[in-house]
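Coming up is one lone chain in structure tokens, specifically the form predicted alone.
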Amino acid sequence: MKKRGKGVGIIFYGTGYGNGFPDISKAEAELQDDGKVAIYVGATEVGQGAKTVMTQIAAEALGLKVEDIIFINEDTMVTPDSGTAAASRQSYNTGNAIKKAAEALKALIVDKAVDKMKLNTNIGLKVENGNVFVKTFPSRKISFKEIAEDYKENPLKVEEEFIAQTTEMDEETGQGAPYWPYTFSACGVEIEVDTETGIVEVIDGVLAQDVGKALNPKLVEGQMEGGFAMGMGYGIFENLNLKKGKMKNNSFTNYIIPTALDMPDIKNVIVEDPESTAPYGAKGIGEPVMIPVAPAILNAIHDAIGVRITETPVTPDKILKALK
């Protein structure tokens, strides 16, 4: 016999390290000869699509087309630290780092700007497209590779960093403000328990995440069904059995992820709400993207069935086991 189900869950995470830990991200911005900017930064890729969203914050401070933007990372030898790509830290982190650094190099490029163009002040210009010019009379203009000619043998570079706030909780209060910012996310699903063989099969699910602003919505979109695949295998496959220390599932033969066929036809649903300290409002939604899925699902398990699993992965077995 088969029966279906419905759970919720929600969740608040704090992003970045938090508690006390210091919480540095340093960003390098330098204007190339032809005109081009050049981010340096430690960030690290690893499918989150950071490389796409930090480009789009440096173009965006600079007034410059994403191609203008040459990103350089994962370089120890010509980058400064950005962290860890962990604790859904980078998209704010390091992306405030590479605002303040672009924002710092535009500002050195309108004082030599005022400079070459023999102004009297830096008062009424404006950036756009690689040039700055004069709102008033945008005939009077330069452009930044005319700037970066007087200076090849010493390229213009600034760096900046940017510290999270976060403070130690007290060990006997228990009371701090750990992390800054939070994000919220919600989970809701459908599944179905066949009673006779143990198995779970998630049919529905919508997932609802509060981003900040999403600065590239089909990242983020990205970001939510990964999250709700990884929460969906941590939930009810993957099972590392630990046997004495040893894993006895350590292949992908007997460790079982989800699939494309085990997904469900998911509804994202992207809650923005900006926030004032972060660059131009996003927040980090790595990991929060995941949490909220497996107690949706065990919460749907125990509506189907009307018995509480409180251990993950809920296999079939661990089913057929409360059953009886």
The other form holds:
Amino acid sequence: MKKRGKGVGIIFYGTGYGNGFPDISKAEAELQDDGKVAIYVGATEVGQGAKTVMTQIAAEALGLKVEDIIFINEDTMVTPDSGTAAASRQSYNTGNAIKKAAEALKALIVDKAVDKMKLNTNIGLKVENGNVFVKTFPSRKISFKEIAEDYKENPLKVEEEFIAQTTEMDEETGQGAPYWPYTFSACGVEIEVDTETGIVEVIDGVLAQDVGKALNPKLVEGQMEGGFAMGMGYGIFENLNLKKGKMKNNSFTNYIIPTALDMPDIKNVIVEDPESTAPYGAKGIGEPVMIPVAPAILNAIHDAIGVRITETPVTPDKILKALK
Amino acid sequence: MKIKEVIKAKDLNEALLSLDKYRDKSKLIAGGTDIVIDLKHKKVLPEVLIDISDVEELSQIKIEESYVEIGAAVTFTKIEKSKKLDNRLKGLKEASRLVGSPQIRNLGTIGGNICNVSPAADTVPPLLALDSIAVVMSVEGKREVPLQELFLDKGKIDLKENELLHSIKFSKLQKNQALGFSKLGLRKALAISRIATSVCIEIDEDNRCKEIRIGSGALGKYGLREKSTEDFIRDKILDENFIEESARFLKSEIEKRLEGRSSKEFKSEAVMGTFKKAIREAIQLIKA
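Swap state to the form predicted in complex with its partner chain from the form predicted alone:
And the full complex, kicking off with our chain again.
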């Protein structure tokens, strides 16, 4: 017999290293000969879209097109330390460092423009599309490229860092502010349990994610769908099968992860509430997107068959045993 | 040892002559979905690979007067999509459709599925339920043997060094006969069968079971017939109560077979589910 059930999971998650641990990202911005700007960060692209979003942040801060940002990362010989692509921290931490570096370089370029254009002050200047101009007299302008000509030997370059604010928890009382910022998410699923074979099928899902501000909504949705699949795999498929400390399921032949056929069409809800300390309001969501999924599925299983399962993954053998 | 030669056989004769010449130094390759992995892991170390994937004679589905013959190099995709195989054979098409992924089904062959003698081979339970005959060939000639008798042990097939599986034959199904199939995999694609059950039945107007054959996968060292359960069901009227009773009978059979194995509790329970799905599907196909 097939029995259906619905379940919800709700979570909040502190992003960053937290608990007072120094959480530092560095970024460099450098004006190129051709007027483009190179950004150097030690942030790693692991498929989450860091390169795209961080390029967007730099372009926005400098008033340039994304094509005019040369984004250099992952090469530790030429990039400063931006910390790990972990703890859902890159958009927030390294994003902030890039924004600071880009803004500092922009201020430096404006100063140089004031000298070159022989102006009295930097008040009332605007930077747009690689030009610095007087807002009330736009023909009085100079391009990034023209400014760069004076610095061919020694390009204009700035380095900035961003340090997240967290404090260590008191070991005795557990009091403190271990993380900042926090991210919130909620998931709802409908599942179907085959009571004869123990197979659980996730037939519908909705995932709502607080993102602060979505810098790139399509990428956010990509992370949400990926997170849903990971959470679902964790909930009903993935099993290392440790025997005496050894992984028996040590390849993707038997370490089962969801395929496209196992994934339901999920509805993504992006919740925006800009975070004041974040670059353009964006918070990290890499991990949060997967956390509420397995609890939602386990709750739905309880709703369907009336049995509370407390161990993941909920494989067919566990369901049949629970039903006995 | 390294592969010294790959022979791309143009016809059956060339394949048989090559096999006769190189014997245990050679391995046949059709789709390669299993042997390529074995080669990579150095589980098999042939000097010569004989590629039979383009041998026309081995790649055909033939519908004769009284029987169906499927060449050993026919792919799962071809079986799944074949219009020659009618809906009463849905169990075989379904088993083919549930193999691995589209890429594997486009290359993998029914002959390879049989000759690897994997306990979980998807197409073996329906072929057993169809009481299939294996056609085996060598330069010396042809022999026909019941499929079940080819299986010696897990991974071991009863073929001589110069023999190949040519095709598989089974009687055409009549109006009151049909083949059902149910597979329990841990996900919807790329899933190795935890249990597969195929049921071929013949029933009369009163739902009385005139004949039944049940093929099981992943419940033994290789695909098996469930003969005592078949005897239990034969000549009985297949109503819902009796199907439940039959499922419990099969369960007790599987419990005996898997005694001492950690999978016993789960598989003996879940086989009732796959059995009921397969037999209900067969009954529905006949009624349709």
